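One chain is shown next in structure tokens, namely the form predicted alone.
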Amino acid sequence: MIFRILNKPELRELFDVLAANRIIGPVQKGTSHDGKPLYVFEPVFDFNELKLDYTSTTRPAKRYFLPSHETLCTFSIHENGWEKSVDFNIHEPHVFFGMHACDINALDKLDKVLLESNFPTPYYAAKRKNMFIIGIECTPQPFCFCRSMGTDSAFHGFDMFLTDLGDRYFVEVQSVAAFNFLKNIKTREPEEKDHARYMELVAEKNRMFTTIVDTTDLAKILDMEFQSDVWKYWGDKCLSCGTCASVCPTCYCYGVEESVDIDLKGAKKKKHLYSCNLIDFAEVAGGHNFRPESHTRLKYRYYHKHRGFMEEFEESLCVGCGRCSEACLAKITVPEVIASVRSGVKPKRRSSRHGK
């Protein structure tokens, strides 16, 4: 890895160099009910629209890799037979300008399943390989626990990574493409003071994490507590709405629908993201449902994140971004669920969020 120092005014120059491609970045799209800004990843055409000091986006960048709805293929019938058309739905390179470490790690985890497995997904692969990612250091929020999950830092999966040192950026350069782009920008070698400032900021960031999740032997504990009453407690609160999956950067469960035109001259096969918390997720032909109760569905979601994925890849699927806890209408939080499973005791009283 190569390290460079980039003065802040030069960042606009980098944006302009990259603007020949489609740039996706964090922008503010409104405010919450309590007056806090809401950020999302959207196409950016003006550098001034970028909010690189954003806290967290309400939805992850996953929708550019795994769209909620996607046409996989179409069929057409004509006099001489039929034709099948496949479109991977990526027609130009995308530049992600300002992605936090947890979201970069989320893509790395998705890669293990959708890119590096025995049966890679070509639609995901085509989009992933047409991405240029610029990461940026974040400020820990009260609801995130990425440090507990080991995803507060990114070591791969990006092209360059920026850390704000005040009047300059400390740049980690990881790809040849990033190195070539920076040839067009004025940069310099880091000095001792730059390294010292970088280490100070890392230590300061580590002290800012307030939500801690104990993951010690978590996979084993989940096995031992499979029949625990705490699952019923949380399941009774769960609304089975699937909101957690829609904002999660690593949920990838999906369904496929096929439709035929009424004139029988065309057909489509579409994919849509799904949630294992939805009541019909485990329903099969004949109407039998393997998971008819909400607590069973909620439990299996946690087992997939922290047990099944761990068994397969020796790491949790959760990155600790806290989006699911923030979006949950029933105020179910991952730290509370895991703490209650570890103790085997149902919470007697729900504490208010984040000390409020």
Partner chain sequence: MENRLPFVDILKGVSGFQRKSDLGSFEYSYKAEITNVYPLTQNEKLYQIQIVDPDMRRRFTFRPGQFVMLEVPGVGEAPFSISSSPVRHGDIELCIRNVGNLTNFLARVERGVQVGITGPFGTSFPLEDMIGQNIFLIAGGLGIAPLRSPVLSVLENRSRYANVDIIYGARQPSELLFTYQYDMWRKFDISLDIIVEKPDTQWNGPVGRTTDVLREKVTKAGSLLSNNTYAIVCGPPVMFKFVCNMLTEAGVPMQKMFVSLERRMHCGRGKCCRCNVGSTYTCLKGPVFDYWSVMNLKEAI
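Condition change, the form predicted alone to the form predicted together with its partner chain:
There are no partners or other molecules in what follows, just the one chain.
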């Protein structure tokens, strides 16, 4: 790995160099009811809009590589048959300016199932291969538990990674593209004092995590506790709304639908991201539903993330970003669900989060 030091004002220069491409980054979109800023990933045209000190985005950057609705192919229908044409729905590279480690890790996890296993999906591949990612160090929030999931730092899957050392950034340079871009601006070799400051900051960050999830033997425990009553407790609260999956940077389940164009000369096959919490997720023709009760669906989501993915790839399909917990109207949080499954004890009184 190559490390560089970049003085703060130079970052704007880097932005301008990269601006020849489409840049996506964290911007403030509004304010929550309790006065906190709400951030989203959106195209950025002006460096001043970029909020690199953002806490966390309400939604992940998923829509740029796993859009919620996507046309998989179109058909032109003629008298004797049809022709199919496929488009992967990406036509230019995207620069992602300021992704947190959890979201980069989420991409690495998605790579395992969508790129590196049998039947790689070209819709994802085409977008993923056209991402230039600048990561940025973050400040742990009360709902973050990435450290418990081993995703608090990113080792690969990005082009460069910035850590704010005060008046300068510590830069990890991972790709040759990043290295070449940096040639356009002023950087220098890190010195001992930069290393020292970097390590200080990392230690400081580690002390800031307040939410811990015990993942020891979790895959096995989920199997053992498959019939646990605790699931019913959470299932009764769950509204089966699917919000958790839609805000999750690693949820990729989907459904496919076809439709005929109004002029009857064409047809479309569309994919839409789905959620295993939605009632008809496992329903088959004729009406039989393999997971009719909400607790079986909620359990399945945990089972897939913390056991199934583990079995296959030796890691869990959760990066501990806490978005699902924040977004859930029923206040179902991953740390609480896992703790209750581990202990077999239903939470007595629901903790009121954020003093609500």
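The shown structure was predicted, so the numbers you read here are calculated from the model rather than taken from an experiment. The term rigid core refers to the maximal set of C-alpha atoms that superpose within 1.5 Å between the two forms. Positions refer to the first chain, counted from 1.
Trainee: Rigid core superposed, CA of F119 - does it shift 2 Å or more between the two forms?
Mentor: The answer is no, as the C-alpha of F119 shifts between the two forms by less than 2 Å after core alignment.
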